[in-house]
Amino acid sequence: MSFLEIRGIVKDFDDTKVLQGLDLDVEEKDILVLLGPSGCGKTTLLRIIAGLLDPDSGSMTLDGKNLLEVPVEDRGIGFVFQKYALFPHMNVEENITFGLKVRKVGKDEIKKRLDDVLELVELKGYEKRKVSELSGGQQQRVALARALIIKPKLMLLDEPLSNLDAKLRTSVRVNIVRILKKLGITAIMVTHDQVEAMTMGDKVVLMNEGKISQEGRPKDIYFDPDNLFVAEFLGSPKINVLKVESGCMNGINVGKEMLSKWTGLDERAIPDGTFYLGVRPEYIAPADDGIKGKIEHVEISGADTNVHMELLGSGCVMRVSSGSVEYSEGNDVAVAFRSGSCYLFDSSGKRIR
């Protein structure tokens, strides 16, 4: 039995189907990330786990107990909200210890836990500060400390980094993972940011329209997507997708022999009819005898350069090292796909190769 088991969870809001019979397992001490576009149901699921919403049907067990029969205050769940939900009239110490005081924990135990958690989130010396006097990163750590001090069985984090600037996000996400791993706390985090999901999660669950599109280790779902939605959602720049209809791309006849040469696939593996060919920008490289394209835009992003081009009548991006070759807009370029790097999807978007 998994630490948290979710079976057949359904949730509708009026005529809108938000969660459609969702099943999920969370292993103890793992950080699981719910990833997906806005409206896919990930925050709704988080709130059902916390007890802030009731499902229409389904079951949940946490550490072997029926979670739906346990009152919210007894679930042993810590929650870090997107907007932190700190009390502006209280100082740091009062905010962090509020939950323990509500639970009637003794003063000596509160002091001990406060000292421990302040050291953990590196806020020693800030106890008497008003939260309005803190930076965004410090407020985020106060919210994290308030959830940690109750010694939760499960930690829920709803887009905890969304209010931080890009530079601060990197250091804060490292600290969150460090703290959760040090304490051995099982956690579920919601985000729409693929970088956060891929760098923080032991397991990523990619959701779409109230269902799970794919779940697994970050590396696995990136390199082995089940469908076109997953392939396009993960990766920056996003995967290049070329539509093939009866052997033609945008009216250009390519044929199986040519596709086999470009992709490294056996001709017998290339389907008839309509399908999609996907290749990630990092798996496209210059080649003297490659496919001819025309450079439309050159985007330098530090160590990498994204070369946007028109290829076979479609827009396509090649990612190369910034120090490799000089590329200029308007120039022709010949490229090749790395052998074995192409994905094939059928007309419905299901992975076939």
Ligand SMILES: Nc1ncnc2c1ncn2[C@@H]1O[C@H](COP(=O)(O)OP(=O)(O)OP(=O)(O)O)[C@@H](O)[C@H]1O
Second form
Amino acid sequence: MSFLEIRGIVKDFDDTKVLQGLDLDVEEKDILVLLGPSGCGKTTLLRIIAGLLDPDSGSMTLDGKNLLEVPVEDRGIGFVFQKYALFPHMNVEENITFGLKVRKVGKDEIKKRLDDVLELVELKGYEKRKVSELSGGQQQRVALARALIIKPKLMLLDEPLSNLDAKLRTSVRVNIVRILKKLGITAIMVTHDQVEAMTMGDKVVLMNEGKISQEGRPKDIYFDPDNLFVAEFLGSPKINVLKVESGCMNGINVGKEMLSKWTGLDERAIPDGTFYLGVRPEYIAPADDGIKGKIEHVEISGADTNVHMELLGSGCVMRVSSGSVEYSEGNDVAVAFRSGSCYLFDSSGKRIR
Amino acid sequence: MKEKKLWGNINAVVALLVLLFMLVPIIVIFVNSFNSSQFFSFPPEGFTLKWYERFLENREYKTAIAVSLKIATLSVLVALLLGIPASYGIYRWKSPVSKVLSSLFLSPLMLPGIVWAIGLIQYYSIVNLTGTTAGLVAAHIILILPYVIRLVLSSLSYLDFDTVNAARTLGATSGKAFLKIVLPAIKPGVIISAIFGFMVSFNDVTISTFIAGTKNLTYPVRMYVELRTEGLDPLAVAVSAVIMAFTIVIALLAEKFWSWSKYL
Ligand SMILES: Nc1ncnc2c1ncn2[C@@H]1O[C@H](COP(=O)(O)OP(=O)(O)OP(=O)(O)O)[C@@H](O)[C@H]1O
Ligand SMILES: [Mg+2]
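Complement to the form predicted on its own: the form predicted in complex with the named molecule:
Next comes the full complex, and the chain you just saw is listed first.
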């Protein structure tokens, strides 16, 4: 039995179906990252776990206990809100110790735990500051400290980094993971950012339309997508998807032999009828005897260059190291897919393995 | 540039005139409360404290002020006790019904007091509330409630409800979260509506005249009755001066301790 076990959670808001029978398992001390497009129900799920919302049906157990029977205030689940939701009329210390004071923890114990947690989030010396006089990063740490001090069994973080600037994000990201790991806290973190998801999570869960599309280690979910949605959601630039209809691509006859040669797949593995071929930009490389295309647009993003081209009647992106070869718009190119890097998806988007 | 300066000067003059217009009656009352003449005269004929002495000896005015203070305090307290939960309910329960409810709660603000008072007399005579303290307090609560609900709702619109959610996840029951998070957040609305409500009750003539009865004559009613029967009496002027001084002192003290004007 998993530490947190969620089964068949359904939640509707009036006529919007948000969660549609969601199952999820979180192992103890893992950091699980929830990733998904806006409006897919990530925040709703966290609020249901915390007890701030009731599901229409389904069950949840935490450490073997039925969570739905426990009121919010007794769940012992820490929550870090996207906009931090610090108490504006309290200073840093009062904010952080709130959870201990309402539980009537003794003065000495409060003092000790406050010191520990301030050290952890590096906010020593800010105790008496008004929260409105803190920077975004500091407010974020107060929110984290406030949730950590109650020694939560489970920590829920709703896009904790989305209000920080790009530079700060990297350091805060590393810090949060360090703290959670050091304390051995089980956590679920929501994010929009796939770099965050890939770097912070022990496990990544991709949600789509109120269901889980795929879950797994960051590596697996990127390199071994179960469906077209997952393949397209992860990776920047996006994976190239080429539609094949009875051996034709945009009216160009390709045939199984050609497809087999390009993808390195066995001819027998290539389906009849309509299917999709997915290949990530970094697995396309120039090759003299490869597929012929035309360069439409070149984009240098630092170390890498994205070469947008027309290939077999579709738009395609190739990612190469900058500076190796000069690419110019309008020129012809010939490219090949790295062997074993192509995914096939059936017409409904499901991976063909 | 020159034109701008001219406009600035005109604005300053207008502001000064308005201020003067407001202040003159206050000054006249203060000055005249020391006027030794029995009749209103300006400038005053001589200095005296006898009207104040008469006030101190006058049981009727003193009781009337005590009644007013009592009624206003009670009405404000009950109106807050009813109005704060009602506003919170309207805020939390975001439905068309709550919109209707909140405009219903505000409707007494728009109704002419006298119309409402006439309805109230008839109603009170049926339920036997005419002339009772409870009846007067109840009427004043209705007068005050719209202010409380209006102002508390406007304070609530600035509340980030996730702060309440945060308090709940940290171990606060809904009641405790209300006390520790919601109440401090709506403090401005509560303070201002308490002050406003107190003034509304303390100064009300219309409603109180109709339903006060003899036992519960509030000071403005007493004064109004005296003015109608005896004309402008220097005693009434002295009473007005006392109340005015009292109000100003209270306003200054409240400013010092709660700095309430910043919430206006
Ligand atoms: N209180 C509510 N009443 C009605 N609909 C709601 C409510 N809360 C959320 N929804 C709807 O539920 C859906 C899921 O919302 P949710 O906030 O869980 O999405 P999300 O995945 O967190 O999105 P984002 O990434 O933008 O934060 C959305 O369509 C939203 O409009
Ligand atoms: Mg969200």
